[in-house]
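This document opens with one chain alone, in structure tokens, the form predicted alone.
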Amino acid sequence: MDAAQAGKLAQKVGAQFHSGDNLEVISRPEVDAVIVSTSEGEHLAPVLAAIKLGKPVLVEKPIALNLADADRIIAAADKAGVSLRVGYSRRYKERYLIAKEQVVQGRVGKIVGAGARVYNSRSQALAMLGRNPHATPVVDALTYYVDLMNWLLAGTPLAEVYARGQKGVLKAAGYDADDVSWAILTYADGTVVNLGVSYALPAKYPALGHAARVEVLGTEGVIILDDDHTDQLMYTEKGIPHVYLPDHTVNMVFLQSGTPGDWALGEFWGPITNETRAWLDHLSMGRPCALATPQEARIALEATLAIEHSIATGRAVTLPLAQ
């Protein structure tokens, strides 16, 4: 962690203290809950440190980049009796919350099929892979929609994954990651889900995060969610900063396409805000929340690893994965 950057952020937000050492902050007695939003490959140490101190944790997805680390986290939380949740912020985007309500109310009947695809620019992919080459578009981004489908299907087990991918600009940049990945997920009850991701669109593509489309097909209805934000177009000669990339700007942008949310009149609005408030209300008032459990996060991780394994081998992969 960069202590100088931590100091700048602390001054900006009026923090009571700051440090260049995550473990120092986690260990302070006045810290009674911990949000871990480190790079994808650095979740394990701070999560385990917080659990050891008996402090509830909200960790950004994915829970880990491999099943062994995920299992270490889950075992530690279970042994310590510590509350652990995983941030899959699509669950707290309003359109997906409302879709879940329709499913819960039975208005689409039994889900028999579904599909989702998400697009993003190569700029974000290269930044993500630069932090950790194992944080691929499948494991780090498509995981949102794996979790979303699992959530809508209310825990129906995933049985088989068949996937294909194609390499191009990301490989040319030095990373063993696919530009395009498509997968068919078959669940234990026969439900079939098609998922796709491309994080290799041109660097100045107008999305600031996810450009997505989600469809749910049931015996009594259908839900179609256009989450591309192409209906909210802005162009400015001054440039708009990217939500994740501090040195990257675009002139044309789909407003509200930033995955975590947006600043408006001094306040931050969107899925990350909703998710964080729901978690804090859950801890302080015992209110139920839709945040993923560590077991649900492990299931999503296993599915994304199965997608990558299927692409690599050219064969269908049955679940659970052998370790």
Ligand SMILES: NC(=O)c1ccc[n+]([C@@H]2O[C@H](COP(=O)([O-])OP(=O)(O)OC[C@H]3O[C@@H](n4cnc5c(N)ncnc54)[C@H](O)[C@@H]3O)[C@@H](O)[C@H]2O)c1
Second form
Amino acid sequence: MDAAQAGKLAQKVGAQFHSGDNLEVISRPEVDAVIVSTSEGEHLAPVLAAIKLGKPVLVEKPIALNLADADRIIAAADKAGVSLRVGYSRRYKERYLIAKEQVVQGRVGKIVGAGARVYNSRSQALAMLGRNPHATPVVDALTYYVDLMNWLLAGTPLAEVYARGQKGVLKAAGYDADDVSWAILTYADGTVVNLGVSYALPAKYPALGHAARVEVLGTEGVIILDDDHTDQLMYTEKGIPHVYLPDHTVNMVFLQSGTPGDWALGEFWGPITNETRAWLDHLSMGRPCALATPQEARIALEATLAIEHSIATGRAVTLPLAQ
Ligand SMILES: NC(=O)c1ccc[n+]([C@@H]2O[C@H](COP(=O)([O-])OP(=O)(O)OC[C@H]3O[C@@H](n4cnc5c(N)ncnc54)[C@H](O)[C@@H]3O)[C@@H](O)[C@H]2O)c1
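Next block: the form predicted together with this ligand, after the form predicted alone:
Below, the chain from earlier opens the complete complex, with every other chain and molecule after it.
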């Protein structure tokens, strides 16, 4: 970890202490809960360290980049009896939370099908792949919508995945990742879900995170969620910073398309705020929270790996995946 960067951040937010050593921070007696939001391939060591010290953990999605690491984390948490949750921030984006409530209230009836697709610019995909070539748009981004569907379907197991992809600019940049991936997921009760992702739109595309559309089809109702943010346009000659990419600006932006949320008047608003507050209320007051369990996160990881496998082999893939 970069100690100088940690120092700068500490000064900015008025932190009581900082260090370039994860373990030193996690071990401090006044630290009683740990959020791991390191890059995708760097979750394992800090999560295991916190579990070993008996401290509850919120780790950002994906729980890991392979099933073996996910299983190590789950086994360690079970053995230590430590609370572990995984941050899939779509669950705490209000439009999805409210959709979940409609499903829970039975207003759409039995879900028989659904669709979701998410678009983003190649600038973010290239940053993700640059950190870890296994953090593909499917494993790292479509995973939110796999988790969302699994959450809405309340534990109905996924039975089969069939997917197709097409390579383009991401491959030209040296990565074994598709520009476009489309998948059909069939659940054990026959529910069919169509999921798609393209994180290869032009570098200055106005989405600064997720531009999405989600549709839920039930026997007694239907939910259509236009989450592209095309209704929140801003253009400025001054340039708008990207939420993740330090040197990236765009002139046209879909406001509120950044996945974690947005700063406004000195406060951070949005899914990550809601999610963090729900987790802290859960820990401190025992309130229920909707954050993914590690088992749910493993299921989402397995589904995304199955999608990649189906694209690579051209065949339908039956779950569970052989390890
Ligand atoms: N929930 C959301 O809305 C959301 C949005 C984006 C990313 N994410 C997830 O959050 C995680 C981080 O994503 P990001 O885009 O911020 O990544 P990033 O790589 O831009 O930032 C991660 C930070 O962790 C630091 N870091 C990396 N390895 C470390 C280590 N071993 N020890 C300590 N610090 C380390 C990096 O220096 C960097 O400051 C990923 O798992 C990603 O998938 C979630």
